[in-house]
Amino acid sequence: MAESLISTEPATGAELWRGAIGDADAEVRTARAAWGSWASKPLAVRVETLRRFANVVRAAKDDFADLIARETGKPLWEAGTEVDAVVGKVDISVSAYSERTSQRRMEGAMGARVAVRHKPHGVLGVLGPYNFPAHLPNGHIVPALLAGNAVVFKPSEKTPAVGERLVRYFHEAGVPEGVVRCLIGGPEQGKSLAGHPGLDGLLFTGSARAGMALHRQFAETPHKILALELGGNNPLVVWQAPDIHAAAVIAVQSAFLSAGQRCTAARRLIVEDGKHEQLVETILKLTDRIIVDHPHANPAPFMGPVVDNGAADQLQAAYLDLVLKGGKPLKHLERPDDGKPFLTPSILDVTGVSDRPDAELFGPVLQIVRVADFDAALAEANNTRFGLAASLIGGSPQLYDRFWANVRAGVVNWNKPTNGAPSSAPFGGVGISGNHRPSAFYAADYCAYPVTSSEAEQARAAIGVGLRDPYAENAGA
């Protein structure tokens, strides 16, 4: 009998779904062997097909946005813009491969052409997350099955049954079975994939210890190509904030949202030491209001729990290492239910905490730091190995060019979240939260390569330098 693999609903404990562990070697030869009639296919038929699609997961956006909550924990109401996103990324997708991998033709010298055209990969892994376990890789599989790329998705082990669910919508839609592959399994299976020499890439969302390690590897195989996106430890600065209720309420948004489960989630707030206690109470105030419950709840949840029972058994661990360090809570990480991962936000001052780890706390723990002044505050926003999300509430329009021009992060907000991008920008982050291949609107360009062609009708040819005169041999025989 195969081995199995059990997802449970966070929020309960009872279990969702089961399903065997695959193999990735039998998926990634069922892909190849299917890769090569999609890619010949003319694009305005892989535009169709994943237009229908789309319209696939809108006509069942209620069951797959229940199946995402109770899978994740996440409230219904985030799981229904999760799939949301996902219908939208096909129409931003196909807006993407035109401006940013379109047929290009120019003149060339004595009438030649130069076209420039772009090629699709050929078979590659997606690995994706549980904390968007539908829109995050449905971010990858839809530019790359546009470029004309096959694909094996191996979803995360915390979220199986949301990751088959999508890969069924695509065959629903008329995607050939084997252009999309689901490998369901863990770490191992994983591993399998990403190290398989039958696959032309990886496109990876999660850790940046695991992107790391994934780097390491691909170190030997510069043919392959590697999309890395990673987390973060974002910092939100607020200065000179006019209105702080509003810059409380992106406070708790940009910290607790998915219950912190966001890689754009902000871990660190920098405030103005001595100025910052009435923001600091208005926070206080608004997070003691946030309603934690599972998914379908009445009132509706702000967060549901974390993702599971050992994700919130680190966050205590760490939370407890930051107090034992210094920290001094504001709002303790608390944990109603010591059977269920539920946890509530929790907020706690580190300014006096000298060794904070440079770590990213996936989880609703916000840590304040006060500094002295805005060169200061900038400071401790650059404080970490990470690069992917910060955020300024407040100042004048000279100080957040100031702050966007200093601060080290592929995406930086003003009087906005820190989790606020925008599908139809590219998103992706410096340090150790990528490796220069954003995702969202740009991802179009890792899924396929540019080819550079001189043309011309006819072959005219000379050689004008370097040759002995032909002639002058001949007379002096």
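Throughout, rigid core stands for the largest set of C-alpha atoms superposing within 1.5 Å between the two forms. Positions refer to the first chain, counted from 1. The model shown is predicted, which means the values in this text are computed figures rather than measured ones. First, how it differs from the form predicted in complex with nicotinamide-adenine-dinucleotide (NAD).
- After superposition on the rigid core, the Cα atom of L467 is displaced by 2 Å or more between the two forms.
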Contents of the next structure:
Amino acid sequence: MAESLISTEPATGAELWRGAIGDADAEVRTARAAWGSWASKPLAVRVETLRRFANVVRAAKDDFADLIARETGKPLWEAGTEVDAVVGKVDISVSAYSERTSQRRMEGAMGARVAVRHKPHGVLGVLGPYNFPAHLPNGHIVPALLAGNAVVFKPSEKTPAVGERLVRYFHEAGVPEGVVRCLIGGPEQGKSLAGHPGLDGLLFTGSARAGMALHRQFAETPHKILALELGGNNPLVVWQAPDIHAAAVIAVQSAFLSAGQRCTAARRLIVEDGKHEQLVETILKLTDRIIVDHPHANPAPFMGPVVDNGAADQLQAAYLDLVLKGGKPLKHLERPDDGKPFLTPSILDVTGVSDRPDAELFGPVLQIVRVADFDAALAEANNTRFGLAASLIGGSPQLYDRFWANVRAGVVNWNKPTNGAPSSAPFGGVGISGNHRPSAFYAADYCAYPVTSSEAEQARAAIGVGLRDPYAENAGA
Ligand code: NAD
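Complement to the form predicted alone: the form predicted in complex with nicotinamide-adenine-dinucleotide (NAD):
Time for the whole complex; same chain goes first.
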């Protein structure tokens, strides 16, 4: 009998779902067999089918949001916004497909025309993370299907129920069963899928560690597309902010939304030494008011638990490590119930901690770094191998220009949180946050490849130079 995967609710520990671990080989074969007929359908048919998918998800919003909240632990209101993002992705992807991969015709030489068209790769693997178990894989699956690919999607082993449900919605909407496959399993199944010879590419959202492993795995297959959307160690610089309360709200949203389990969450708050007290005090007061509770609790919580006890253990260990290295806790990371992964938001001043790890602490831990001047703020902001999101709160347009020009990140904001990027724009990072294949609006770019054709109705040709004159006396000599 096939081995099972069991998913439990982080907030209660209750079993939510169980299912058999899948077989990458079988799923890729099925998708390969189905791909050709999907690819050859007119674009209008694929667009219509995906619009039906949006309608199916819209109609199931309450159920789907409930499942997402239960399986991830995120508050129900937040799970609802994730479902909205799944629905909204279809129209955005249709626009992106036509804008980024549209057909073009140009004048060529000797009356020929040059045409640029795009073709799908074939069968693409999609590996998803647990923090947005529907929206993020969907952000790869929808553009991939629209371009005419078939997809084998492996949800995170922590959120298989949401992954399976998402695939069911595609099927209910009329996407053929062979064209979107759900592969249940963990990293082992992810590796088998990534290495499968029948796969034409892999679209990955997850940790930098796994992304690097996949990059190595793809080293000998440069002909296969690999899109990596990875983590961040994101800086939020607050400088000469006229409205301290607004700056504090933005800092709290950036650090603690989704219990800090967002790739764009602010991990480091960079402030001007000596002028930071009021800001930090306001942030601490606001943080004290944050409700951490079950996803369905009333009043609604700001944040739920982190995804499981393993993640909570790791965060507690990383927090303790920072304290042992000399970080000063301003608000402790607490775990009210040892057997559950609820963590309270925490804030540490790590100024002067010389061996601070450049790691993504994927949870509610905010590190404060005090610096003397704006040059030092920029240097600290860039003091990371990651490069996903960065925000400046306060300052003048000139200061923001300096920030924008010097900070190394794919998302650079002013007076806005580090998180909550719009799907209608490209989204991706530099450094070890990705491999220069930005997602969201630009996902269309890696779901199809361009084909350039020079075309004429009739063959007309002449060689103008370099030939002997056939009528000359010594022609042919
Ligand atoms: P993860 O890397 O542990 O897992 C992601 C997926 O990859 C899962 O499906 C997992 O089973 C699979 N996997 C893990 N190791 C693998 C390997 N060696 N080979 C093949 N497959 C493997 O990530 P996670 O913990 O589920 O998600 C959190 C991470 O995702 C954070 O680092 C976060 O920053 C990142 N993330 C990035 C973005 C983005 O768009 N840049 C968005 C959300 C989350």
